[in-house]
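Have a look below at one chain only, the form predicted alone, in structure tokens format.
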Amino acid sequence: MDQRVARAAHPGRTASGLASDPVTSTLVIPLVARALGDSVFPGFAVGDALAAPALEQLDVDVGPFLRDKASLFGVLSRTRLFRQLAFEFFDRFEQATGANLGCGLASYFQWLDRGTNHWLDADVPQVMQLRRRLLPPPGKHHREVAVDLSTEGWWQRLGLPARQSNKPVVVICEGVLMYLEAREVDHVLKEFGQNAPAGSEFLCDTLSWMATGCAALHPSVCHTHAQFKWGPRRMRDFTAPHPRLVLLSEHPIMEAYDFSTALAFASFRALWGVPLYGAVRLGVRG
């Protein structure tokens, strides 16, 4: 066993002890994956320099999460995908802004900081307090803001560029939408569609509607007592909340895990018309 894994896998609090509600406590799952998953899946390593020090400060039993190899892989694969898509976005718009909504303890700007672009990390107040305790303070071109995505007007409260500006924004929203009610998901997507400048992109992961109500069966999420509340029944569910929204691309996350997983996920997508678990990239019309 990797020495860092051995040090971290000690008995302690469950993930639900990290925050006052189950959903925010799910942030420990990607944190464990980014801190310790590189040695489990070296071919999908992300090299997160901030995750391991943050994890070491938490009194949490990571053993159950380390045993869930599929989730470890999924977080690493998802991180690499969103990082690459955001990197390509900043290739096109070098001075643009990126935002991570529901950021948890993720630190994408460590990879995406080019010195000319800007970054915003946003989450509910209790999570932002935890970030301030566990992670280094934001540097130049980097802001952190507490926000509730279920409230109207969060785009303006975050100080993101207005729709009429020529400053596109790339938004990452990972591990968030599946924990929201359908009306809340519609609100988040509508807010992006209504306010984002032309050229902006919204990157999110998606879990099928068939998983709603079944979080207790997930080998990692079950330890947080959170629940899956939303999943698309058809791909147009992503664009229906606002007429400016357009589906730019769809991306697999788990298919490289092993052959049987690739076959199962591809078969599910072909049969039901939505991914069992995957990622989508949305844009806005001018």
Ligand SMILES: C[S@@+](CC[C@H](N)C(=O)[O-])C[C@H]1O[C@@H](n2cnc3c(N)ncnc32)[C@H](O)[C@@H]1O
The other form holds:
Amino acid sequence: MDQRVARAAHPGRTASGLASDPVTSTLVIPLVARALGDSVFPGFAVGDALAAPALEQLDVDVGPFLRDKASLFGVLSRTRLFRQLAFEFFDRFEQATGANLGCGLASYFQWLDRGTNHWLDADVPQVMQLRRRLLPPPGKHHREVAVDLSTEGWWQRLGLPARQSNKPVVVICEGVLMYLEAREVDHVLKEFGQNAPAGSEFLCDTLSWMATGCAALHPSVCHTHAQFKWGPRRMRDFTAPHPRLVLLSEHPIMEAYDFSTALAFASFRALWGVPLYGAVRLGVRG
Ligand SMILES: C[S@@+](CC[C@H](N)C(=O)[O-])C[C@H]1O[C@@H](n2cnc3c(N)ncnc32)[C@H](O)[C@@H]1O
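Now show me the form predicted together with this ligand; what you just gave was the form predicted alone.
Let us now look at the entire complex, which starts with that chain.
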């Protein structure tokens, strides 16, 4: 078992070890939600057949993560949203490619494989190594590639279709951007804007700038020692990195949790002009 992830998976025993790679260790949070959250929120179940077997091999102390009901809900809700948006994308482009950047131990292709489309899962090398140990090997039309999104040129290194091609790509990037520096987020979005073929989409979740520096207050992330480093101050932050970028839609994630959450999130959005936590769907001009 990857020691960094092992330490994250045992929040009670993490004090000394987590500093080595706190961001990578955050993958345990969505993994626990997809593995065990269905019974807590049956109305938002995702039916992830691969998460529970992977989690069992990690021997995780799930207690602290299971107690954080809002995060469990948030992960299930965003998984259902991104899966639906990607599903609709593949309805329009049956032979297109989907890419999960910073994939952790997520397995979207179990739901989205329709025999004609292609899928790519990418994360830092130690996570890809972990995937090889914990998840079934990728099948036909499915690739797994190591990548560091904070270094330029990742689009080409991942072998994604060139801008001139007629093969659009749907990118999922969830639970990732808030852990990157602002300039790294700009580069990720700029690279998508520069390279993505017409029709491509970039789906990501977004945590407001007001949360930056406040990860210690988050009931799950605090166990990993990762820090929130970036959040948008205005919606234009998503499109400013490249002139081809357009905001196609914005989606709630937490609003169905309960009435007071819905009210608080709607008020925050109205007051500050960005979601406290939500999702956005970006496109590229042709
Ligand atoms: C909270 S986890 C989310 C994992 C997955 N997206 C999910 O929802 O299950 C954050 C992930 O971002 C990845 N990540 C962080 N910085 C990265 C970078 N520079 N390049 C590639 N992956 C990165 C981490 O390794 C980790 O797997």
